[in-house]
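The data below hold one chain only, encoded as structure tokens and taken in the form predicted on its own.
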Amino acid sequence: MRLQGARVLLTGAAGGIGAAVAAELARKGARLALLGRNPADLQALLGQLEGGAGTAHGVAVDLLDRAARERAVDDCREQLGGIDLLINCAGAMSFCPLVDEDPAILERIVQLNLAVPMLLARQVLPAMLERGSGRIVNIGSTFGSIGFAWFAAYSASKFGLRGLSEALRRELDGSGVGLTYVAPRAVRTGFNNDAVYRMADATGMKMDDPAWVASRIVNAIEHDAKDVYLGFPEKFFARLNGLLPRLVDGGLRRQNQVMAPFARGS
């Protein structure tokens, strides 16, 4: 897909992910439109985007909230002229036991993560139908393809994000309209809390660069992709989950100890 001159819409557009997917889109030329909860995070995006080789305009809005957020997809269609692009970046995560967790908690991270990327892809799906052209990319992760204790929503949400994708991409084939599907690793960002950090260090998980995962993802985007799976050996284990996934049960069952007290707070 080429993004000079391209109408973008991207949500979680302030997160760590999200801010850097958005500077590289804004080299490559892409017109912006972008999704955040928190309008100060937004504006000090755009002020650091103002120079770049595209166009960006940004809407604060809760995506949970479906009036405000088909308002803001609406608006953002009127400022671009139409959308040739959908990223579904926006997300929430708990690292926690799951008979600890909130019940509100895990409904927000299966809305957010599953149903509103569902949502707003039957938004936007209408008119790039209609033009024949057109691609939408779900921003997954590796906990997508490989189920981990003690983020068990993360983990669900994800998997069926993944579903989401490959069905709908079978969907739309022969229509012109593309779906990517990109699963990083765990990135270094604020969307992990402390005690993520700390299980990360004690267990040696590595953490990639989120302007390392932007360029992968766009870089998947201009290549067309279907199925994008970055570093190794996590997506080498991905792939092994789906073969063998009483193997990998074997293979965690050691680090699934060492998390265990940073999950519950000890």
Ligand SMILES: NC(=O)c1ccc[n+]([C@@H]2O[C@H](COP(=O)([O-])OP(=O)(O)OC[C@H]3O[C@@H](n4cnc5c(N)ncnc54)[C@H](OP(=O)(O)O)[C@@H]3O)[C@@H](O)[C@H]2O)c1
Contents of the next structure:
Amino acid sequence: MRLQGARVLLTGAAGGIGAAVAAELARKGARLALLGRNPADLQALLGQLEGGAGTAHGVAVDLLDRAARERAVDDCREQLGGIDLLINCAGAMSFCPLVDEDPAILERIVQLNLAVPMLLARQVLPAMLERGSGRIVNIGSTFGSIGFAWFAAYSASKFGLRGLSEALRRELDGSGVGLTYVAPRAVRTGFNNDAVYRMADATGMKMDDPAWVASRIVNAIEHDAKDVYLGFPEKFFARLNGLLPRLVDGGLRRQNQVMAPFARGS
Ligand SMILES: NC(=O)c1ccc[n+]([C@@H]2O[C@H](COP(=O)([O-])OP(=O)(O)OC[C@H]3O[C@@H](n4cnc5c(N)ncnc54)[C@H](OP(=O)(O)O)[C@@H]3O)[C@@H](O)[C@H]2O)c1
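Form predicted in complex with this ligand, following the form predicted on its own:
Now the complete complex, all chains and molecules, led by this one.
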């Protein structure tokens, strides 16, 4: 997909990966509608973008508020004169034993990571299908291919997002509208709390730089990629888990034990 002049709706725009994607897209000459929750964060982001306010505008919205979300998308469509590219980047996670998890947090993770991308796609697709062009990009995770202990709700939501991406990509085949699923491994952003960083140190979990991840996301869009899995050996284990999950059970057993006290906050 050609990004020069492309009209982009990006969620989670003020987050670690979202802001880096916004910067990369602004450099490529895309026109951006940036969705985030916090107006001050969006304002700060707009000030940092190449081309500044000329290439982008921000819309503060809680994506879990259905009426506000639908209105925000309509506003962005009007401002941009249409939407060529939807990037579902907003997300939430929790690192906690399932039995200890706050039910409200469980619901929020599934809503934000799975239901919201589905509903946003449903809202932007009719116009894309009518034009016979456009792309939806879903930011998944390695945890969408390998269910990790202590990340049950997050893994479940990202498995769901991968399933949605596969099904919708097949549904859109031949329509001129494409779908890209990108699965980063851990990334150094505020998404991960202190306990995750300490656990990552203890287990040797590798973490990527958000700017590098953003460059891979944008490259995937430019090449109309169907799915992209980032990081080795994570991308290999994602495939192995699909073929031989019992082998991966055994491989992760020791690591699960090391992770447990961090997840329990003890
Ligand atoms: N960081 C990682 O290790 C990692 C690894 C693999 C995949 N990913 C995926 O990459 C994506 C971006 O992650 P990130 O690292 O950039 O996380 P981040 O820095 O926490 O950014 C997430 C963004 O989502 C926004 N958001 C959360 N709840 C929202 C809501 N109800 N309405 C509107 N916006 C909301 C947040 O806004 P606020 O700032 O207001 O909270 C934040 O700007 C996520 O989908 C995540 O699952 C991340």
